[in-house]
Amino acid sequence: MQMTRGMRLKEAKSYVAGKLGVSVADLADPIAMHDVRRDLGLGRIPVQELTYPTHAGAMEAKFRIAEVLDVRINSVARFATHAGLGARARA
């Protein structure tokens, strides 16, 4: 958010926390964020858990992050273009 929207750090944290429906303090809580990432389909990084085969993988997680935070992610746009996904390329 700092780079894509020109926000200061405090403003960027507030924006992301608001979009995710958590407090700014929750952003630094790995347990809270694990649940948020799972519930919103944002994937859980750095490991791919085999116990959750229906949950978002890495690329799917990037698409969901772009959607939830309403931000353009270059790798998502390029993937969508190469895969012929049309409108998703603007995500």
Given for the second form:
Amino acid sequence: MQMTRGMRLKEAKSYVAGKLGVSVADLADPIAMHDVRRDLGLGRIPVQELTYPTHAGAMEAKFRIAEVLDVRINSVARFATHAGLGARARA
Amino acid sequence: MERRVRTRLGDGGLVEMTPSEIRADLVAGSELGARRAKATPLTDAEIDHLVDTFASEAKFSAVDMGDEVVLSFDGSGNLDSGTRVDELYSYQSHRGADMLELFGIDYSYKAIKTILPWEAQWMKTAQLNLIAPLQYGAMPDLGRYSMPDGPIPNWSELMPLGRIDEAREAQMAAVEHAVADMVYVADGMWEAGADGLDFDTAGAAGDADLLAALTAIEQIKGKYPDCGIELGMAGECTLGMHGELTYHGKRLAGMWPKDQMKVAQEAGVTIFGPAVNVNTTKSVAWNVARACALIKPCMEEAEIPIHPNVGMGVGGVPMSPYPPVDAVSRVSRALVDILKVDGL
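Here we have the form predicted alone; I need the corresponding form predicted together with its partner chain.
Expanding to the full complex; the earlier chain stays at the top.
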């Protein structure tokens, strides 16, 4: 939100927390966010024994992030175009 | 007898100071910065807070829970473990980076132009494998366009000869080349999926260098409104190597962080990074108080996120290849607590 929307910190935290349905404090709590990221498919950190092959990661997760946060992500839009995905994914 | 605590100088060296000596340095640094920025010095409460931070024996210092900020990076990855994408994974997953940056070791848009297809392929590969936002970064680096490295007469040689008009014309010719190169690289990187561009150490070659960056940014934002633009400054005061250049009617030479931020905002920058240079012979406390006083007016008027530069030798961080964590954490905390910055 800061990088491509130029939002100040407070506004950006509120926006993301609202879209994720969590409190602003939850955003910096790795325990809370681990579950939120799993539930929404936003990608998590794989650590050898604890990998997530059946969950969204990398580009897959960015598709979810674009949808959940309602932002255009350049690499997601280009992936959708190159892969011939629907107009919705490119929006 | 007052206790003595270990703290550091701007070159990273350990020194012992009493809390009273630290306070005196903080006040002196703040007053000097405020004079430069034509602003008010830090308040007594702010100085008290910084004394607590710097007179602590703790190895590490941190902001309160809830005050976490965004960590952006200019040049994430040290090329010491695998590929550049491996390093980006590491920054994303293990080093707490919120924004990543792909970069080439010859950190100049002029140099990157010649290898753009190679760099753009790395961007595409990285974007497929990362989750955190990833920008591409380099320097405007106007000096590269002057002889013998570039095609333009060298203004630094012309000026001592008194050939001022020719020196100014040379800088304007270099600006045209630099803008074209930066926009060209931006085109390629945006097509490859970059989330944004970073123009780092803008103004390193003076006001013409900054003008080139601002002009390129305006063109890039005109073409790609969703493109993130981070502008990191080279120094606290823009040098007047040309002296008469303006951007939207504002003279660039002699600009301090607040006015630098305003022209950056006008150009379309989404994250602005003020840089305050470190005096290596003064304490870290003196340096960070001066940085706070210089940047404070910028925070009060910014409409975009402000991420002060806290690399080696800027923002109060010691000028050292491996800045000590006790100093880096105190500087970071000070900038967040005093200035309420949006990121670092």
